[in-house]
Structures are given as structure tokens and as C-alpha cells.
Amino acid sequence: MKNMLPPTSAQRLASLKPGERIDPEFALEIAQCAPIHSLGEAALRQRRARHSDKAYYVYNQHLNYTNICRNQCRFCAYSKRQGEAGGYTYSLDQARQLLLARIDYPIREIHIVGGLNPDLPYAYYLDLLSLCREIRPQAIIKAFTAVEVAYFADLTGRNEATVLEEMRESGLQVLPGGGAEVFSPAMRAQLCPEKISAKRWLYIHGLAHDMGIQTNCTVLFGHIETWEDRIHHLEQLRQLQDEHPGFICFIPLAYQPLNNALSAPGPTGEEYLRMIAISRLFLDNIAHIKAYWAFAGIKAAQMALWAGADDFDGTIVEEKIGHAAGADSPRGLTITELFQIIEATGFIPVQRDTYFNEIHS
């Protein structure tokens, strides 16, 4: 039951130190129990603590190339079957059309992510990354989730570290943090039996890192799963992060409820701020958690600053995958509104770069 966190917890929850590592059950009574005011305190402190009042966005643009998916995950109302009506798959002229739109910008990243789509061939996937190498040379390209880089060594018959290699040098510098969901074998069995395993996605991650390539991390929350398989997710990212460091930024995903086989309502606002705030207080060991506005909305995601969350995300020009599944934020936004949102939380915005280096200019 919520609030009711015993004498000792909530003193321990007060005096928490500035990185003090905490273990699962302590995080778990916390989550479930501790005041939303005490948790999100405590989150704020750590928050900081590392990053003073600084809130950070990046001038980036998001590149769903194909919707067409082999998968059927039981939460996603964006991917479509071959010749489903809704599907489609960018050409590299289209893709490159859409890149040249937005060339007077100066934007600092591309995000590359998109379905498992039978139809199209490995060389596809580096020659995306070329042709984004070309138009934005300056632009840090953050491309294709583990889920991804698996499924094109399955279809070529490559290990994973020569996927990573070849894409490596065909651009891709950063993996996003998708295709995590729940790492839970039994929720996973439910949510996307198709999918690779949480054991492959935490290998694909650790190689990465291992070979030089920072990645971010997520959890899709706010479903069919308990505060139990939340923290035990956060604990299996923590022991990555310790053996094989290479995370950048964590981004808690929260489940949208529209347009897909789940009936899960997603998230309150109280728990999506618990779950910003835990992340917050039990990942010592990654410097960032997202406050992702696209799926969020506006107004949770500039709580979430004061939850312990750090970063805002950035313009992202037009997000497909959320919006899909009835997320009603905006599908993109301009620097100046990012600014502006950012400004009336009473945090200063900080303009980045995927790496979180500070861009002034």
C-alpha cells in the first residue's frame, strides 16, 4: 500500500547520499510505498546532484523507415504485415527526401529505427546509413535497436560484431534503447514471444559497448507487469552497466493503450513519476534518464524533471511508433517550443548532442 513506508525506510529514503547504491528490495518497497512527494524528493536530490538544474534537449530527427514488422508484439499499433493497408517502406530516395526537407536546420542527430521487414536486403540498412552520413555529416547517427542488429545477423548468416562493424563503418555511431520492453521471460512470453530474448538484447548491448559503440536503454512500463518485474529489469541494466559500461541514457517508455491487443489502461501520472524517480535513485551507474515527451506528453514529461529525470529528448521533427498506439503529445516540436517547455518548468534548458556534450551557439 502506498504511503506507508516504515519509520526506518523513510529515513534511509531522506539521508540517501549522491550515487549511494541501493539495493532491489529497498528500491521496491520505496517504489510501491514511500510518499510520492518523499520518492520524488529523494530522485530530485540525486538528480542535482549530477546535473545541477540543467535540462537538456538535442536537435534531432526521427527516421522510421518501414512500419512492415514479422513480429506481432501484443503492445505495438505501429507495425503492419506485408501488403497490410497502412504499411509502407521508405525508399532510399524517399529517405533521402526526407532528410533534405529539414537541411536548413541544424540538427545534431538522427534517429534510425523501423520493423523487421522481410522485403528488404542487409545492403539496404548500410546503405541508409551512408546516405545520412552524406547529407548530415555533422549529425551524430543513432541507428537500429538490438532487436534490429539481431534480426540482420539471423538474415545474413553474420555474427553480431561483424553487423556492428559493417554498420559501424557505414555510419552508425550510437544504438538506441529499444526493443527492451520488460525483460521478464514470463512477460515477454505474453507481450512479444516473437522477439528476441532479454538475454540477446543484453548481449547485443554489452558487445556494443565492448567494441566502443554507447548505447541508451528503456523499459516499456505501465501494462501487464508488476513493480516486481520493473525493478528486476532495472537490476539486470545496472549489472550491464557495471561489466560492460557503455549506457548513456535511460528512457522509461510508458505503455500507450490504443490500437493494439493489449487491455491495459498504460500508466497514471503518479506512476509515471514513481517510475522516473526509481530509476532515478537504483541506476547509480547511468548518467541519464529521458523525460521521453512523445510518449509522456508535455505536461508529465516537465514533472518528470522534478522526479529526477534530466532530459527532455529533443524535436524529433515527426514521431510515428507512439502516435500509432494514441499518444496525443504533439509529433514534433520546434527548438523554441523545446526551449520554452523546458524554461517554464523552472529548469535551464541546455541544448546537447547524443553524447550529452553542451552545444552553445
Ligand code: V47
Given for the second form:
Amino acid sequence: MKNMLPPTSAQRLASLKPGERIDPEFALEIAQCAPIHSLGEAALRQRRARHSDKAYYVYNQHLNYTNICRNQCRFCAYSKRQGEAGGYTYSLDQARQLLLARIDYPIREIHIVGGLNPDLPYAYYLDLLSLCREIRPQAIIKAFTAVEVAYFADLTGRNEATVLEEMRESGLQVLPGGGAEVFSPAMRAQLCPEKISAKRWLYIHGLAHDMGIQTNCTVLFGHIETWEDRIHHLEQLRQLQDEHPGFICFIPLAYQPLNNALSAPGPTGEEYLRMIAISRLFLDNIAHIKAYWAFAGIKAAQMALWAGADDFDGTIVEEKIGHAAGADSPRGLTITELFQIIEATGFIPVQRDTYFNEIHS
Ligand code: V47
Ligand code: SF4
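Alright, leaving the form predicted alone aside, put up the form predicted together with the named molecule.
Let's see the whole complex now, leading with the same chain.
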């Protein structure tokens, strides 16, 4: 029960050392039972020990090349079936126009993800990467979730290592963290039965890390999963990072409840902060925790900087996946708005690239 932590556990939480590893049982106890201010304060101490009062942000642009997808994840309001109204696929020329439309802005990251569209040939993805490389040589290309990489491998009969190598040769530098959802097989069976298994998602990220391609990681939470599922998910990520290091940043994705097949309300503000805080406390081997404002909402994301998060993501322009499911945040922010939103929290806004190299211009 919330606010009912036994004194010994409360004492342990209050005296955690910087970077101290906590076990899953303790994580479950404090995530559920610690008063939110105690949990948040412990996470804030860990966050400050690593990043002082810096709060990072990135000048980025999203490119969602298609929403046509052969999967039907129950939480997804973004995807359409082939031939369904509202389905779209950008031609390479349309993608070029979207990139050129923002060419006067000093964008540092292009974030590319899309559905699993049976109409697109493998060459399209390589050409899309080359196009981004050509138009945006200064930006880091963070492209294709493990779910897409697995799809390309199955589509072409290549193994995942070959796909990753060919993608890298065309410009891919980092994998985004999407598609992880919740690793529990029972949850996956209910949420996204067509999607690759947790085992394959973890395999692809470990493989990418071993090849020198860094990646991000996520959890989709606040729907039908339990705290046990969430901690189990964090355990899998921490173990992979121990064995195959390469995760840059962890992103708890707040479930958006509209226009999809799941019947769940989404996390409360308090639950969001608990998830951010426990992520900071448990993932002692992942440097950064992202408050993804587009899904959390700007105000909850601002609060999250006080509960363990150190990153605010970016300008985005324009977010489609969460907004299809009812996100009520803006679809993008100007760099000035982003700076001011972070500054208003009392933290120091620091522009970064995808690898968290600081940008001082
Ligand atoms: O993989 C789909 C999720 C993800 C919903 O790596 C939903 O830096 C909430 O992964 N409610 C895509 N979430 C977003 C993502 C991401 C975003 C920002 C930065 C990075 C990064 C990664 O969105 C999908 C899926 O897990 N999603 N539907 C929904 N209704
Ligand atoms: Fe397709 Fe991704 Fe949506 Fe699942 S979450 S239906 S894989 S676009």
C-alpha cells in the first residue's frame, strides 16, 4: 500500500549511496509503498550525483515514413491496415521535402520509425537513410526499432547482423528504443501478439551494442501491466546492459488511451513520477532517463526532472504516434519553447546530441 513503507526499508531508501544497486524485491516494495516524496527524493539524489542540475534536450525531427503495419498492437492507434482510410507512406521525394522544409534549423538528430509495411522493398529503407545522410550530414540518424530490424531480416532472409551492418553503411548510427513494450510474455500475448518476442528484441539490442551501435530502450506502461511486470522489465534491461553495454537512455512511455483496442485509462501523474523514480533507482548502469514530454504532457515531464529524469527529449515536430492515441501535448516545440520549459523547472537546460555530447553554440 502507498505511504506504508516499513521503517527499515524507509531508512534504506533514504541512505542509498550514489550508483548503489538495488534488488528487484526492494524495487518492487519502494515503487509501490514508498511515499512519493521519499521515492522522488532518493531518485533526485541519484540523478544529481550523475548529472548535477543539468537537464538535457535535443534539436530533433521525427520522420514516421509509413503508418501501414501488418501488426495490430492493441495499444496502437497510429497504424492502419493496407488499403485502410488514413494509411500513408512517404515516397523518398516526400521524405526529402519534409527534411528540406526544416533545413534552415540546426537539427542534430533525425528520429525515423514506421510501421511494418508489406509494400515497401528493402532498398527503400537503405535509400531513406542515404537521403537523410545527404540532406542532414551534421545530424545523427537514430532509425528503426528492433521490431523493424527483425522485419527487414525476415523480409530479405538476411540475418540481423547483416541488416544492421547494411543500415549502418547507409547512415544509421543509433537504434531508437521503441517496440520493447512490456517484456512479460503473458502481457505481450495480450498487448501485441504479432510483435517479435522480448527475447528477440533484447537479442537485437545486444547484437547492435556488440557491433558498436548504441541504442535506447523503453517501457510502455500505465495500461494493464502490473508493478511486477514493470520491475521484471527493468531487470531484463539492466541485465542486458551488464552483459552487452550500449544503452544510452531509458524512456518510460506513458500509455495514451484513446482510439485503440485496450480499455485502460493511462497512468496518473503520480504513477508517472513513480515510474521515472524507480527507473532512475533501478537502472544504475544506464546513464540517462528521459521524461518524454510528448506522451507525459509538459507539466508531468517538468515534474519528472525532480523525480530522477535528466533528459527532456526534443523539438520533435511532429509527433504522430502518441497523438493518434489522444496525447494532448503539442505536436512539437520550438527550440526556444523547449529551453524555456526546462529553465522554468529550475534545472539548467543543456543542448545535447543523441549520444549526450553537449552542444555549446
Ligand atoms: O514503440 C504505441 C509506443 C513507441 C502507444 O528512442 C504508445 O529516443 C503510448 O519508442 N501510448 C514509439 N505509447 C515511441 C518511442 C520513442 C519515443 C521517443 C524517443 C525514443 C527514443 C523512442 O510508442 C512504440 C510503442 O511502444 N506506443 N502506441 C500508445 N497508445
Ligand atoms: Fe505496428 Fe508499431 Fe503500431 Fe505495433 S506499435 S501496430 S508494430 S506501428
